[in-house]
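Just the one chain here, the form predicted on its own, laid out as structure tokens.
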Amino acid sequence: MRTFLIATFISWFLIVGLIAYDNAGTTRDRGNAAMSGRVEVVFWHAMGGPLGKVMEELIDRFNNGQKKYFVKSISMGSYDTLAKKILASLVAKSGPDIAQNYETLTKKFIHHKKIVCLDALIASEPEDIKKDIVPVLLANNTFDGKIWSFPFNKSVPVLYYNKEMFRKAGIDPERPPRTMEEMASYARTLTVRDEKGQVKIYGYSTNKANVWMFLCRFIQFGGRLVDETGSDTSHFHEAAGVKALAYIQDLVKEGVANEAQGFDHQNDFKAQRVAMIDNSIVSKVHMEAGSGIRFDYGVAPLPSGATDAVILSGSNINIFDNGDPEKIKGAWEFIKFFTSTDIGAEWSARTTYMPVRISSLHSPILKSAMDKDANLRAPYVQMDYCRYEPRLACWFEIRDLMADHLERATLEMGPPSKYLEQMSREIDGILRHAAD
């Protein structure tokens, strides 16, 4: 296993060597005068667009609010590039001080002693920060009883629906579907065809090879995810997996739903070519940017199956152990600031990302935002039954494999078991290899 990790690090290093390290145009640096005498904390991230703009404003507020530390923000453009650059930089011993990261890499960094355990920093604070962290986010960032990362930009899936189309179809616009059965029924009612029977407006749309939504449906039907020890076999071929895949297959076959490439279903929703879509709550910010959504729409919790369940998405933040205690202190001060009660509430209100702290949920800032926009409420309804994906080093590889099989399943429309049994066998092979 060690040989495999070393080889992986070297491979990524060679790939990233082709990427320019000057980061021209991606660095938020106010010049030496702005940080004269301060401890510089280098922050690598993948935030962009309207969400990145909010983050940069908050970073500026931190930098301008004290004179000891200066956070230098560097965008890597994408999460994939960010992960590769972090791995490569650690081999070269030139890594960032803090960075966004997914749990799968956090486990590698713990094993190779590249990041700082946050327990001592949390314990040094006069307030009980740990008690104030949203429970599912605390669990998501805890490994073997220790906190090694801090939640940063976490989101949940929701249902977007066109209220005007609901009214036209005779459906109460304040009564979105609450179950998958209801959503299927609504999709049939909302689908509009021309005189030749061709679909003009689909009742529902999702994106192709949507692993996230498949996993949500899977656990809603009572499915069990892969055990984090990696010793377990996968269960996607069992009854819950068959139901989860058959659900979308049947709607597509019936002609009341479609699967779009990438975020095309989001664009179709804005163009009123589809009545309902599932997507991250963060899509709300992107869809409202620019010309925005020009019709009355609602955001609702994801319709449930046998049980209520949704899966978290998004990254956390790590502090890297670069041998400088002052940089570690500065990184921790920034994390405390960014996830503090009021700043966390503002971050959530402006981006729709989940707040880290329970106290942020009760902040007047977030309450005021929800009073002004009821569509912000949907994520918080789901917080009590949020789960997270297995934090296995091989999970990204498994996800890619799942996407291939799910896409083939809705292209060929064969029996769900045909694709899921093969998918499970291949996943089990990955798990066996990873456990060696």
Given for the second form:
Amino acid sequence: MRTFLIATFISWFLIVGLIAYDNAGTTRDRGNAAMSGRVEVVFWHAMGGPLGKVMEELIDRFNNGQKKYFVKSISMGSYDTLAKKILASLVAKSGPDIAQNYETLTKKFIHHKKIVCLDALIASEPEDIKKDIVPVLLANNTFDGKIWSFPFNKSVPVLYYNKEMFRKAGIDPERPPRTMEEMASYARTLTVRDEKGQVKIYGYSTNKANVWMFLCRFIQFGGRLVDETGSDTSHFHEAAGVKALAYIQDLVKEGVANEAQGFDHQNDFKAQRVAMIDNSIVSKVHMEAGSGIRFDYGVAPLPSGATDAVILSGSNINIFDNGDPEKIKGAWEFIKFFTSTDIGAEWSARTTYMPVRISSLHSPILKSAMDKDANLRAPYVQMDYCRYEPRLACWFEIRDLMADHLERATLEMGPPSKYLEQMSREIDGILRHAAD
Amino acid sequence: MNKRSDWSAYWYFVPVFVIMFCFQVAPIFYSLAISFYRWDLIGSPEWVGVENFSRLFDDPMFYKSLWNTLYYAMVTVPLSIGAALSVALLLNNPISGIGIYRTIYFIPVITSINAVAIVWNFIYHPDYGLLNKLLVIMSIPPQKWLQDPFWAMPCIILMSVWKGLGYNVIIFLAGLQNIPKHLYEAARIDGATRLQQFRHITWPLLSPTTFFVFVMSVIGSFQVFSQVYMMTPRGGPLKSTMVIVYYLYQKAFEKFEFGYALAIAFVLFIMIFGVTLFNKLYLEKKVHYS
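Same protein, different condition: the form predicted on its own was shown, now please give the form predicted in complex with its partner chain.
What follows is the whole complex; the chain from before opens it.
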């Protein structure tokens, strides 16, 4: 018993000692940053995996490239956690100096005066930055005529297809489907069944209850999203919505498409169990990481309906008003660096996120990357008709509700209007509630 | 006796009291207070009286989550007690390698629920999962399991019973070993069968243990969360696994409606309190303390 007690005591002593030592280490680092007179800018983000690595590398380059500021990057794991932590930290008054964010939250921050308006910072630059920002991204970050956030990691959805399967099915691998009808017929040709009629390879796979793809299809079929005035009503039950929902329902019913959970369709594509999937262009980086994609594949723009349309995904960046103008200045310097022509082009080439600057698009860095990998072209083709989701405070709630109805629609396979009409009614309820 | 030594007892009590007060008692009252406000965390709380509670009683999703929780509890509690008791009876036999068996049954308990959930996700996977592979071998048509509104909850229940089994087994084993051996000997001499021995000796003398396991299982069932969160995102297909704690988590940390979430939490507290009070006042009378 006594030896046990002594052992326990020594273990505790060691643990506490190690923690203390470790703490001393971090404080020393901080001390160094302070001693050299650098202003620390704390950056909270949700970038992990291969994309996070690229970001860390670029942050290091910023930190080593000048002596005034030090950006300390802290990963929060996921966007959900990030949002929670930011809100909690604002209550505790110990928030970050900059953070990634979605538009709905930015709106909340504007309302509660937690973030810095970027207009003055942008105007203080000798260069006309505003003119060089990709128009859709500029619009996406402008609220009531003012720029409150800066585009950071925005991506577009694309179509991934297995060229080897295309060849086997007798489809030209250099000619991916251009319209939705074409994609449906490709899916039929590409689906492989065994002798018992069980599907071995699905022609097409997408996410279950996928609001993002539904919205893309809805606009492609000519639908109109809810506007941002707050007095609009839902249009999802109109013809375009019915077409968009019927499209996926019919393909699933026919047995040439399936709806997967989470990232399963991405894994299935990698394992050659589906011929075509739609997902964000950044999935390319995720799929190529690790063991890589071991077959010939292509990336194409989303096939069009009545018109071409894609919806942006990903987040922007906010500067928080922590009352220290030096930190705000440092944060702005970092954002400027990160989205500058060359760094922005490199960021885009290595992560497939959209570059913020028009000049990045024309930079030789991006051009040579595209020459090396033709699959990098698809996202940039789509930039001209890129859209974003309504930046309403209640939009996440609406999105959640839409996911429920879309899920029900492909589970029960009833007529599309049945689900869409109820969905629209409930969305209108949320919109009305949010208006008062 | 001098008076000072009496007072010193209170000082021993202070550390525990401070911890309990700061981290248990105060938060309970604080959250009750917040449930009368509308609060999105970033703004300042706005007094709304009993609005959160009246909204709660009109909220179909609250009733759905309530029903799902009851469904979970009503199946999980008897199933885990039955399974744990059976395993405990088996493990109470003097067979060789008993320590290894007991360890095997206890391993799931000490494994992180998140790791366990990921493994079970794989077992339940509709296309490549172990369970469907097994069914196909036995020529039973494969199911969608966690993606099927009918099967999702039974899947969660099965996994939870498996996960919690070892803990209850240990408690039952302790209970079984407290039963005096001479009672069985006497029964055997009188010619009682094993079933009779179980019915008239084991079951009544084990009742304090069974009661403890029952009460704890009921409380635990009402608080089920992690496996639902890990295995069925967004509350499962058609919200078939939306349980109360998940619903309140969603309201608090996804929609940032803290007042409403805390109103749900308070109702849950009252429910658990009520059930436990019932167990204590009514069921405990049937418990046979030797």
